[in-house]
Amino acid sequence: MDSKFPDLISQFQINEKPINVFPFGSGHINDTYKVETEGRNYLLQRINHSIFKDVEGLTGNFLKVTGHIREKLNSSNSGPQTLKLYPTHSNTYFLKDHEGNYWRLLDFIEDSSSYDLVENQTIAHEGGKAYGEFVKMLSDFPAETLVETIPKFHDIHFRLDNFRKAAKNDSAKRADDSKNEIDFIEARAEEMKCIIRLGTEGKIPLRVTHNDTKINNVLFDKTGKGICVIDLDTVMPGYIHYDFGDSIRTFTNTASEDEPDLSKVGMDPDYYAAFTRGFLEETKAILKTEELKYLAFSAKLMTYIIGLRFFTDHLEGDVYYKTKYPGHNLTRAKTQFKLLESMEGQFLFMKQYIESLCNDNPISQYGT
């Protein structure tokens, strides 16, 4: 155990002393450690403040959202859980160490597991229900009271501007070898502005959304039932399409996010159907017709955006995402673009399946 951990942990309001601390999870951004004690276990996280610059605002969002969810869960006596932050002895919910790093301590949810790839339709369906219930429980929470923890996080105009600047500057001298990817991005750029245009025009509402709805941000119990949505740092105002689309991106991919063999990459239609069914079981009653019309499209949008972000980071020299080898971000981007092509090939099915689930609330016209 690193000698810094006992001192860090002692500054939080818990009674137990750590006996073992070790890296935990597979997140790209924060550093997470499991803290084992003779009593209960905890998670210690170093918040990446180069990405989450407003740590106080992020923490405020976390407390507001989990408090609201906890009230809903307590009143319904339902099975799902939500995360809990522990205060320091100074009654703050994060601390800053002498090196300028920010730390927080959370509950460790026992007897739970997460997945980097969907293993069966039950997991896909339960994941859909978990994310759907998360959105539903926050549907009456005032989104405008939350701060943007990462400004313009899913703003397609912002992401395209960054990409084009990176391609023009070519600081890492990688653009010449990536012309196929650049052409792929530009060919779809206008289509991808659809959701943000609808929001700007007031045709779809701003909601409290998770904004990073990967499969590994849902915890499951031993029976495969979803019990908790985690990684709440990106919870902020957004459109429902960001959550649904990013879920389909990760829940339905037949390969890992950085699979170099693109022949293995595609959208599994059975997992798409299972997730979509679970998600709409929880959210159909609260979603507006215009939101439902563009749900299928949002899967293409979010796969495009994440591929765009990986590729932009590749052009800039891998300054945002953690990488394991040279060209890792390019591999990630190519995987996303191959997945997007698979979605494009199955798009009619994707739209029609959502229509079939909404047949008691018909969608008169599908979006792009």
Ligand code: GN1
Contents of the next structure:
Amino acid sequence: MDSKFPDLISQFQINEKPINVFPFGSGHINDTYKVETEGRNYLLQRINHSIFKDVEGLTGNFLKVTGHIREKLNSSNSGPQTLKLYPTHSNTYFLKDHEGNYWRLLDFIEDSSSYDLVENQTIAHEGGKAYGEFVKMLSDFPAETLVETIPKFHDIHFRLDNFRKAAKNDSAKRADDSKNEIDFIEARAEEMKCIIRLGTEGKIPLRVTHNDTKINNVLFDKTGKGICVIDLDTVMPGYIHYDFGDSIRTFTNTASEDEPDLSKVGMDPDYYAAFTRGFLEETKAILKTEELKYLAFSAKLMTYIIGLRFFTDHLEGDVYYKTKYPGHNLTRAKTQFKLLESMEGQFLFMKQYIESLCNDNPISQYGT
Ligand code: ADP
Ligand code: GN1
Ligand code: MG
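What's the form predicted together with this ligand like, now that we've got the form predicted on its own?
Then the entire complex follows, led off by the chain already shown.
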């Protein structure tokens, strides 16, 4: 174990001493470690401070949101859990070390697993229920009391501007080799502006959304039941489409997010159906007709946005996401764009499936 950990961990209000501390999980943003002790285990995270600039505001959001969820879970006394942060001896819920790094300590959720790739329909259905329940539990939480931890996070105008600047500046000299991707993005740019337009026109409400609903941000128990939604750093006001769409992106892909063999990449219709069923079982009653109408489209939007962000990072020389090899972000972007094409080919099915679940409130899904 790195010699910095015992001192770091001793600054939090826990009784146990660490025996073993090792890197854990496959997130792209924070540095995550499992802390083993003679008693319970913990999860230590170094918060990526260059991405999350307001750690105090982010921690405030975390405490408010988990507090609200905990009250709901207590009153229903059911299986799901929420994350628990430990305070430091100075009674703050994060620690700033002498190098300027920010750390937090959480309960390690035992007997749980996260997946990078969906393995069966139970996982997809349970994932849909977990993310659906998460938004439902927060539907009465005052969104305006949360800080925006990453401003304009899913703002398509902002993301397109960043991409166009990156392509023009071409600081890593990669744009010439990426003509196909640039054309792919531009061909779809107008279509992708519709959710933000509906929001600006007041036709869909701002809710408290998770905004990073990928498959490995839900923990499942051994039977495949979803037990905890994690990675709460981006919980802030957003549209329901951000959560549903980003989930479909990762819960339905037949290959990994960074699969280089594009022939393996595509949207599995059975996983789409299973996730959607679970999500709507929890949320149908709270969603407005106008929100439901754009759900199928949102899967295309979020696959596009995340592909656009991977691609922009590639053009900028891999400055945002953790990468394992040069070109990793380009591989990820190509995978997203192939997945988006697969969704385009199955869009009629995607729309009709949602319509079939909304028989009591007939809606026609948006888009062609
Ligand atoms: P990142 O922002 O880098 O994605 P996450 O908060 O998602 O960081 O954590 C990374 C991984 O660590 C998760 O995908 C999950 O596998 C694991 N993990 C996170 N929190 C817990 C927890 N409280 N208990 C057990 N495992 C966890
Ligand atoms: C990042 O933190 P992680 O790995 O769950 C990113 C998401 C992307 C995702 C793509 C704060 O999520 O927006 O969708 O990678 N999080 C942030 O895998 O940028
Ligand atoms: Mg994560």
